[in-house]
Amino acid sequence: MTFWKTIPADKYEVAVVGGGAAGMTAAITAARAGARTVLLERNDRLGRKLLMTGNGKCNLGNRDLKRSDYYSDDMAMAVSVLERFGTEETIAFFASLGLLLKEKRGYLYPVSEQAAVVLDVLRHGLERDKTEVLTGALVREIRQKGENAGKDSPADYVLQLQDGRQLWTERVILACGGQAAPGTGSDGSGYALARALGHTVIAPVPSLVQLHCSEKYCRALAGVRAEGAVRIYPSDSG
């Protein structure tokens, strides 16, 4: 499989900045709306969080996803992306590429259980599809036609690379990830770039975090799952 490790003097319709799932499923759905888009990748690589999705198996969705699951201070918004693209949009954007999914208890898993075979789906849908992708391509700055790009800018965003070089695009999509996981790439840069535009950004938090214990045999249960009740006691040391 060919990926482009060049970027073409003129201009694009739509530039991706983060290749993970969520960067390559709206790269793939640009280039299905017949926009001309590149998709741009730190990493050597497309998908290095992907592969560790769900113990390595991709839990790929929710059958039973509702209002009542998120938490915001806008919550029409959450409802409009749920009912714009839910369960079953995702399911058949899958299907659409190839993926026979299985379920667990509503959860949703493709039927090989391997995270390496969803990454293989998403990167075919990017070259069928013919999406331009740039692997190693840093996105330092992103500036806006009427600010420092200048009137002769040819498109209205222009993106810098730390490499030096730049493109422009018309419209810009933010699929940076968070800084849960900043070895794969997801270190919280992306929120410079996103408040750099106008964006207010909410401090994040950890929701979701490892448990540690002084016992070395814990260490043989890492990526085990499995159902059960915790309790949580003070401790009388005050």
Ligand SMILES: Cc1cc2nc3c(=O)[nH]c(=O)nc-3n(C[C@H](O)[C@H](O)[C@H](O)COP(=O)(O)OP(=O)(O)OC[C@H]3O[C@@H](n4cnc5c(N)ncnc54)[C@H](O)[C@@H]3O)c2cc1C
Given for the second form:
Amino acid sequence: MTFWKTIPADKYEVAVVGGGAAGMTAAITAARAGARTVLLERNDRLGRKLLMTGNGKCNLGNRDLKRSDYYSDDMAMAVSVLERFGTEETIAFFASLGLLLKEKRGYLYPVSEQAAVVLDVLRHGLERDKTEVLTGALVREIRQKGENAGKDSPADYVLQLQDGRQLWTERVILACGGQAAPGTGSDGSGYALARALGHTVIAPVPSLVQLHCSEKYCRALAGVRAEGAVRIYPSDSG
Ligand SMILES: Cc1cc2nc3c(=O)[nH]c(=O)nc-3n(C[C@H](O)[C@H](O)[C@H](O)COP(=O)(O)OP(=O)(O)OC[C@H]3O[C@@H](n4cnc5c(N)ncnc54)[C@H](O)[C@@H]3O)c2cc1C
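Next up, can you give the form predicted together with the named molecule of this protein, since the form predicted on its own came first?
Okay, now the whole complex, with that chain kicking things off.
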């Protein structure tokens, strides 16, 4: 028989799985609404991918958000999300954390142009709003308590961690990221968690990718931004 170590004995109202930009924002928002919140991150630190965004400068928003920028079978949902939390709300959220933003050709950056500063204010926000943060906490399985929820158990979901620990919570927010840059922690394992809970996952496809080519001189161009036109010709060799 296996004895699971439970963390802590009490239950949470909200458990957020994934300590990236989305998870930290969700956890701060839940905690500010008064929920006892825990944030679980598999890496030993939060926000690894966030540090890479915008070449380390963190382009965290866009002044000109339009419906036509998004592609979805369910545009009503996309629009409803943007209407509830658009550019102004993003600016206000970061201002509430003490972060001022600046705009360059419609792109929003922290005034310092440092992604590390964005991560710092999010981490301070978690601390200030008393969110519990567990790092090194890889969530392997999420079980719903089903018919017995709220009766013989203190909560509706049991989160099973890779190291054997278990955690009880009333609500779960999955913020495990996609599959891009798996070295940062978001390796697509969140899709399996979502599927196991009955969600439908549309097959993910890469949308913004590197171009690889054999010419060595291109390496010097890595990271250089310029406006221009590119033509791609398929090679004969296939
Ligand atoms: C090189 C690069 C440059 C980019 N530049 C920009 C940019 O300039 N502007 C922009 O808007 N976006 C940019 N992006 C995209 C942006 O970084 C992502 O959209 C954003 O970080 C996604 O945040 P997220 O919180 O959804 O996911 P992530 O940041 O991927 O966070 C998910 C977290 O969940 C954790 N996790 C996953 N599974 C589990 C599990 N089972 N248990 C526990 N934890 C788990 C992961 O370790 C990870 O920390 C860039 C991305 C890359 C790779």
